[in-house]
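Given next, in structure tokens, is a single chain: the form predicted alone.
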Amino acid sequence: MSIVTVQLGQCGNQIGFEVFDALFNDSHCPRGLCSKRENEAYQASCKERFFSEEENGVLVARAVLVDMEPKVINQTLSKAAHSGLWKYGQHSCFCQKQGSGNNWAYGYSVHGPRHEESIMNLIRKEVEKCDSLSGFFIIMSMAGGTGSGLGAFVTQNLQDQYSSALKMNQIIWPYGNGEVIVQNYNSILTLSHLYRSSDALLVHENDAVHKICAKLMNIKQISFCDINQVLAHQLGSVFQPTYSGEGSFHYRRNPLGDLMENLVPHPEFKMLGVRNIPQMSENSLAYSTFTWAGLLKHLRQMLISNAKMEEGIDWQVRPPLSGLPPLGNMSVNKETRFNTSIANLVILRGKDVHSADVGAFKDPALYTSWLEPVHAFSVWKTQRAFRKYEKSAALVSNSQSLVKPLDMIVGKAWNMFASRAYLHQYTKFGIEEEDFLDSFMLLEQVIASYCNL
């Protein structure tokens, strides 16, 4: 089954390019540590999901590119074409001459209705090229105007027009000290609208990815391209093919459906995060060896201590004892430090993958009391290595990890709203105070639900 990717705004288009480039390069990597036949099956599965093929054999990304300024889309098309390996479709782009000025209301209320028909027609044409549609993967940021405002509008339209197709939004959480003064307004409006129309929100925090670039990749002058390549690596490690079941050598057909089934058991809880291990520069990789036991021990501790990378993990954090009431300050400890999960999916790729023991992730203490580990935990595997990593693991988690950043964004937005700062920029495009209050109310409910796990 195929996934149609919708790239929105500057951020969405730049990340989208890196994602397709990573998917292509991985699937055509000659050193997959598996048989030729298995490698061909892996390639075919990746192609079916993310690419169509022209008669001359060139792969074309199953994507629609949308931005309100032409510069980034032109750069993205050019970079893909210059690779000579894959490209974007000739008629898969929509751009205009005037951006959204970092104003969510302008993207949502002006650009959205004005260009709705053109954008939805492009998406419809892309859908018609798929033999079978798994769903939509929508890449966007929350801080600006086009990705966030137009992104929310397009997602809503996809829900109206393709209600049975799954929609996953990959959203970029802005830097805590971002340059856009109204980024907290834009973020709460984006999140609250997506919570109503999307099936899952896959969140990447810019601050966390920046640290990965600095500490694990040893990059001195970090650019957006570096950050986007780390994001693309993480997304590729989730979406590339895996076996459909233990002992099976057939690749799963419906990646989005399987992700949702495993990770979103209730519509109140749809915020997902990704962690990867190992993650390092290619130079370091040549001198490193890993065991499954070591990788999984670190990955589990990253989960329960809410660490985004393997460096600087807090090894003091422990799950509360299963089935026993908390003692002393354990209740405080659980609230402030232990990261309770609703559902976790571990994806293992590489050598001796069938010998990896994931039993430690089945501990009931890791999960909310209303879901048994047998329903809350899943593992996907393939012997086929990812990129140049002999062994690698990804963890997609629906947990409390985003409560703190969400609470901070809501708090900052509320402080501005209480003093009525910059509200006129939104009300002049039809976003009223009631809309803000609705957003605050919905997100406060989301925070409360995650806190009560």
Second form
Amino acid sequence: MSIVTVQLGQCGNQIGFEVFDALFNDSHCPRGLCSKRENEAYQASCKERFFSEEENGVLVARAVLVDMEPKVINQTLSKAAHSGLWKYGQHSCFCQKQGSGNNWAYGYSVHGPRHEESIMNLIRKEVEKCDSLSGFFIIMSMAGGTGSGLGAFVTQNLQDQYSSALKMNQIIWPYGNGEVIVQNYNSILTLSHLYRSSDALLVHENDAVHKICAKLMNIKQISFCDINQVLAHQLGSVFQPTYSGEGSFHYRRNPLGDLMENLVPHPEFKMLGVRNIPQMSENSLAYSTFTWAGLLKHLRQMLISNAKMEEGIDWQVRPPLSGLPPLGNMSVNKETRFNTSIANLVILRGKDVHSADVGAFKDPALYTSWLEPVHAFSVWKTQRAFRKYEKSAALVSNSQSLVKPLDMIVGKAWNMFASRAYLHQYTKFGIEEEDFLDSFMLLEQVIASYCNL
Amino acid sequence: MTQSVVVQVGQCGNQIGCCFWDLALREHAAVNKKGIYDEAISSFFRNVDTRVVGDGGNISKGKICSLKARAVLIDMEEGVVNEILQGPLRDVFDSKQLITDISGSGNNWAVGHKVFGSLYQEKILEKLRKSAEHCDCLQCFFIIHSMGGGTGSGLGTFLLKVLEDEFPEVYRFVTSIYPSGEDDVITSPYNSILAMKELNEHADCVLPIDNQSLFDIISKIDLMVNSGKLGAAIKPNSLVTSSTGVFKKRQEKPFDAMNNIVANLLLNLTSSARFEGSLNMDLNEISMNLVPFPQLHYLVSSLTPLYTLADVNIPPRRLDQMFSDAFSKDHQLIRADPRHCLYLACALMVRGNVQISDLRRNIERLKPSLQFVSWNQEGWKTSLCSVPPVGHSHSLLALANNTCVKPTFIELRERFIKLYKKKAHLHHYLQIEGMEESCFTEAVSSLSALIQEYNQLDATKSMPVEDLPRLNVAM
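Could you present the same protein in the form predicted in complex with the partner chain, rather than the form predicted alone shown above?
The next block holds the full complex; its first chain is the one shown before.
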């Protein structure tokens, strides 16, 4: 089954390019650490999901590119075509002349309705090229105007027009310390709308990825390109084909469906995060060896201590003793608290993957009480290695780890809202104070729900 | 991509405008080596086939034939505009884009606003509509004028109302030259205050600039060049003041060099909208992020490093120095000290080989020494444009919505009151039809209200920042 990607705004398009590039490069990576036949099956599966093919064999990404001004899309198209091996469809773009001005209201209320028909037509064309549709992967940022506002509008439309297809939104959380001044307003409006219309929100925080670049990848002058490439690597390790079951020889057919089934058991809890191990520069990779035991131990501790990368993990944090009641409700203000999960999915790729023991993830103490670990935890193991990593593990989790960042955003937005600053920019385009209040209510509810796990 | 139209009004406005077009042409010539008319150039220039008579000559793609500035030149005296039309830029302007008169406004806002306003309203509308028609997607009007005289001040602000009515969706960015303390025009306080009311009510964003600050900056550059310590040498190709390309030591006020600073400001302001980068910032984002309340739309600007404003080849100092300088009071284009006042919002527009980590590192470093209003503690808007200014590796434009503009306004009001109390020169204004004393009193109370807004914000400066109680949700 195929996934149709919708790339929105500058961020969405810049990241989208890196994702397709990473997927393509990985599937054509010579060092698969598996048999030729298996490698070919992997490639075929990846292709079915993400690419269609032209007569001359060039792969075309199953993607629709949307932006309200032309510069970024032009760049994205030419970068892809430059590789000569894959590209975007030349008619898969929708572009306007004037951007959204970092204004969620403009993206949602003006650009949305104005361009609804054109954008949905483009998406429909892409969907028609698929034999069978698994769902949509929408890449957008929260801070700006197009990705956030138009992204929310498009997601709502997808829910109306493709009610049986799944939607996963890849959302980029901006740096806490301002890229855009009104980013907190744009964020709460985006999150509250997506919570109602999307099936899952896969979140990446710029701050966290930036630290990975600095500490693990050792990049001195970090650019957005570096950040996007790390992000693409993480997404690739989640979305590339995996086996459908223990001892199975077929790759999973419905990636989005399987992800949702495992990770979103309840509609109140939709926020997912990704952790990846190991993550390092290619130079260091050549000199490193790993064991599954080591990788999994680190990954588990990253999860429970809410670390976003494998350096600086707090090993003091432990799960509460089983059988005892949980240690009180989680308070957002406590420093390193135990991170309770609702559901976890571990994806292992590489050498001797079947020997990897994930028992420690099945500990009921990691999870909230209303789900059995057998329902809360899944593992997918695949022999075929990912990129140049002999062994790699990804963890997609639905846990409390996003509560603190969410709470901060809501807090800052609330403070600004109380002073009524910038509101005239939103009311100008039909987003009133009640819309803001509705968004605050919904998100406070989400925060409370996650805290009470 | 969008287009912008520059409306230059009065002597000052046209002189600055002329510098702007010179720099813009040279920037695009340096960046666009193949001579293809692309979207970046089209933001400020039309491509015209000069063989075609009349209006049909617009060429939208392909090789550059003849570039025409998207500009409207207005002056009530002929001297400056005539000089432009005889100078090296004569082919860049369409003769149909001009509105001139002979007699001038006599440094009288009322003459500019009321007399010439009504006289030329139709013609102005016609020219503006024409220039708008030539645009695919018009986003912004840049108005350049001075506040102290008669034409720029009076007719320039009359324009704002016309633009607001005729093109309500198009942004109005006004670059206003405020009179310095030792201004030689006696009535400049009257003209400025009357103009301020219009700016308060009809502009989207105002970039106040004063001549004294520009002069101080030029003197600093002069010092850098002539001190000989840093091994400075005259640069052949970069953008500078006059087309002669040589930066001479000047005795009198070097208006040419000063005007170029303002021209550079406009160029850098629009660079992220015209050229690519990893974090673009369009013009509508400036208003969105930097104007938290409609009346507080005055932005203090600074351009660093200074040597990007000169033709000189000074070895680049540390990148971080560029960021530090942006907040120093010596680098602001108006006399203001943002460091010691309260920030409502701040934008950093970087050009050249600078990455997000450099930007973030400097924000972290400088943040503790700056005071932001309680509800906008992280009030930073940033942009990265990959194309540096010609001949340099990087540059930074900082735009601050900061209470440090308040002293300028207070001083202006004081000078006004001094004159008004004595009723000096008032009759020149009152004899104009449509002018009454109430115009003056209304203008000064509009300014007082604005000053009061800034006062209220300043009062919150030393208060501790507390988080407000949040909404309680039932579980």
